[in-house]
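Just one chain follows, in the form predicted alone, and it is written as structure tokens.
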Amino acid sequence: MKSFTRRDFGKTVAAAAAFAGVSLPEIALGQPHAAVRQYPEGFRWGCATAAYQIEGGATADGRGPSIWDTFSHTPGITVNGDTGDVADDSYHLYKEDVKLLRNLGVSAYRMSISWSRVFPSGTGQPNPLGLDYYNRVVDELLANKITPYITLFHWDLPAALPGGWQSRDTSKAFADYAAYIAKHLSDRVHHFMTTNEFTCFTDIGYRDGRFAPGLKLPAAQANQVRHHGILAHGLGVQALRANAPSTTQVGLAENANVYVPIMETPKHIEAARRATRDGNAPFLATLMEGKYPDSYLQREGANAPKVEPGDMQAIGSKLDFVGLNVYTADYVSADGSAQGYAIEPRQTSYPHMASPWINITPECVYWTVRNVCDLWKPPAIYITENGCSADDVVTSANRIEDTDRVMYLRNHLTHLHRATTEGYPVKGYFLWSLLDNFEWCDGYSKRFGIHYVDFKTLKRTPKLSAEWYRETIARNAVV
């Protein structure tokens, strides 16, 4: 019996369509067709990393300690007592990592600068050897036709700064640091982000105690830490504007709380929009509106942050883009209450990735773009982080078949494509992450990279997800 091929199936479908009097588009095998989700021309594909998670070289060339050095060396804090002392040793292996980026075909790379590598004490005398390292990395990227996007602060606060984010002086020190970097890198770097994920370095570090520096402050003090964090951002924007060419693009990377309507009906869509503003009141809403929302101030009452003259003007500084770090979301529904929404509880059977906090909600990437744009109308959006951990295993053939990560990425990029087709100004996407790395309190137990890292030998091996991402970039499309 003759085998029934895919081409035979196509002929059968075409014949049936002709019989029914309808036409089908021509679909050649291996050619673009309706299932291909083409991204806009010029869309930027990239990968993202953070200094403390990949660099290592903790004491190399005059780098000072950060609060994450101190915190990770505290017994019982991280899985297996892991630290970022060596991490991926990208401090010495950065050229190898740039080759990985080039092999993927990315046009952009989001990296962060270790503040204490450039200013070992957080302020005062800069360390020229620290700056030299970032000069080398930037030059290597540009030589490989990869555009650097630099984040100035990704949680690794210099340990020497008195009071950390409890002190208003830290916000001013950040502005001085931002000015220095702008003066020395903006001749080649044209995209800067001030800070990464406010809630992680304020609330989780100073209120919940789970991240560095591990404090559990009362509400009033914790809210003041929040204020100093967003003030640093605002002063940083001003410093970048004053010390970089006018064409320099300035934004931030924020893990906004994402809310997805339980159904796409007008009342639930409006509920998700309201939840987005309320759920991001102390950070993104305040930045974009130039003032604390009344609902936030009322909710905090006497614990509301103390604001000094000029603070809100700086905090509300105009941005060229908003970067959104998106991993998961909450579902909301309209409930007729005064606030207009209810967050739906997630049942125990709800699926998640290897990190239990990454619940699988691929439509989150569409709704965070839509809600942020509908509320605040930023001129441009980047997805500055999106990815997941997976229980990666190296096979006997030295392969890492991370099909679950490919599933996660494909689904998210399919929903992001919807945002681009609806006209939202999404300019690029940075996959988290280029490499398996030091995953904060999870140490090296959670792998987020599309390149597997053997942490004993530091050998990098592309995973299936790297192959898939390379194909996606080459097509500028998701299939």
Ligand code: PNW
The other form holds:
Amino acid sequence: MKSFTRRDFGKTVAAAAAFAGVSLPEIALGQPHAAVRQYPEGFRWGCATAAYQIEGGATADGRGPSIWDTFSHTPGITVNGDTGDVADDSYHLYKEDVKLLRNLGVSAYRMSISWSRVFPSGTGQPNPLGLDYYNRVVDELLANKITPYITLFHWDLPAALPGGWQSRDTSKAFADYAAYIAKHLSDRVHHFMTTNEFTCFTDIGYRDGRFAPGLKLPAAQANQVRHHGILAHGLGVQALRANAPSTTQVGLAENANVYVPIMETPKHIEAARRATRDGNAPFLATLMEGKYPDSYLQREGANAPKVEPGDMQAIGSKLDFVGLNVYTADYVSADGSAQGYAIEPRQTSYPHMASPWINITPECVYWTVRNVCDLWKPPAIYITENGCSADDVVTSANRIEDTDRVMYLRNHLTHLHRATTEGYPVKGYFLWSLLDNFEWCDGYSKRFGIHYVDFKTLKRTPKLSAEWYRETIARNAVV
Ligand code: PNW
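Next block, the form predicted together with the ligand, ref. the form predicted alone:
Below: every chain and molecule of the assembly, starting with the one above.
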């Protein structure tokens, strides 16, 4: 029997409409309705990765160890004892990865530099072979008309730096490293991000002990680690500005906690705004306001960080853009309390992606932009990461039909589209991630890529989500 097609359906609908004497809008007859979610001209579509998660080549050409090398090699830390020793071997296969980017049609690529590849001891003598690798990657991207966006620090702190982020000297070493990169790459790279996700390399690494270096410091010391993290960012901004052309765009990538009002009414919107300032007090709020919010200092009391003259001026350095990494959110409501909001409890039935922490909250991309813009009015915003893990299966036809990832992406880009129509200065979107990679403590057990990687052969295969993203980029609209 002949199957009933979409065209047949269109005819049936048209016939029914004609019978009823109504005229149908074009949309009902199978016209591409994506046009209603058209992104602004010049919107930048990209993919994101990070050095330790994709490069491998852990000891190649003089690279020094980072705290993630040490941590992942510690027995019992990562799933299956996985390490980033080989990862996707992008250190050797980078040309193949740039081809993947070109086939997607992206105009931008967010990548990070392994600090200990360039400065094996974190400071002092640079390793020219390490820098050469990034010269090759940047040149390959530019030859393919892809704009590089470079993150200077995505958690892989050189292991040789005494005391790591417990030491102020590390913030200064970061500034020297930033100056060196600016001197050598800013002729071709015009967008830099200082650090990636403060809470992950400070709190989770030094207070909770779940990420490298795996410490569980008491509050006063943990707050000082936070301070050194944001100080590194500030000194890094100054170093980039002093050593790169004045047109260079400087920002950061921050996983600001996101708060979505339970209903779009004035009182709940105000609750979400207040929660955004409180929930990001030690990091984004401090950077954007150039001082620690009073409420944060009061809350921390004697455990508040020690601040030296000049610190806050560096930390409050003006940014050209704020990059937001966003995966999920909390719902908040106005509750009449002094703080003005309550965070809604999460039911056990709330849906999530393969990583249990990615509760599916597609409104997060819209509200993170709106809350951040309403509070601090940055000149430009990028979504520097958005994406999800999924339990990908390779079919006998060698296809990966990751419809759940497509569902996640389509919904998030639909909500982000709204922010662009309301005039928020969203300039681009970087999908996490270009390819499956070393997902920190989850090792290779959680796949975030839109390209499947067979970790035995390192073969890359586009998933359905890669086809979907290519179509989205080609139309500059959600499809
Ligand atoms: C981000 N959490 O990290 C990182 O920037 C990426 O390196 C990482 O691969 C990606 O998100 C996916 O996880 C996070 O547990 C890791 O809340 C974990 C959390 C948040 C962000």
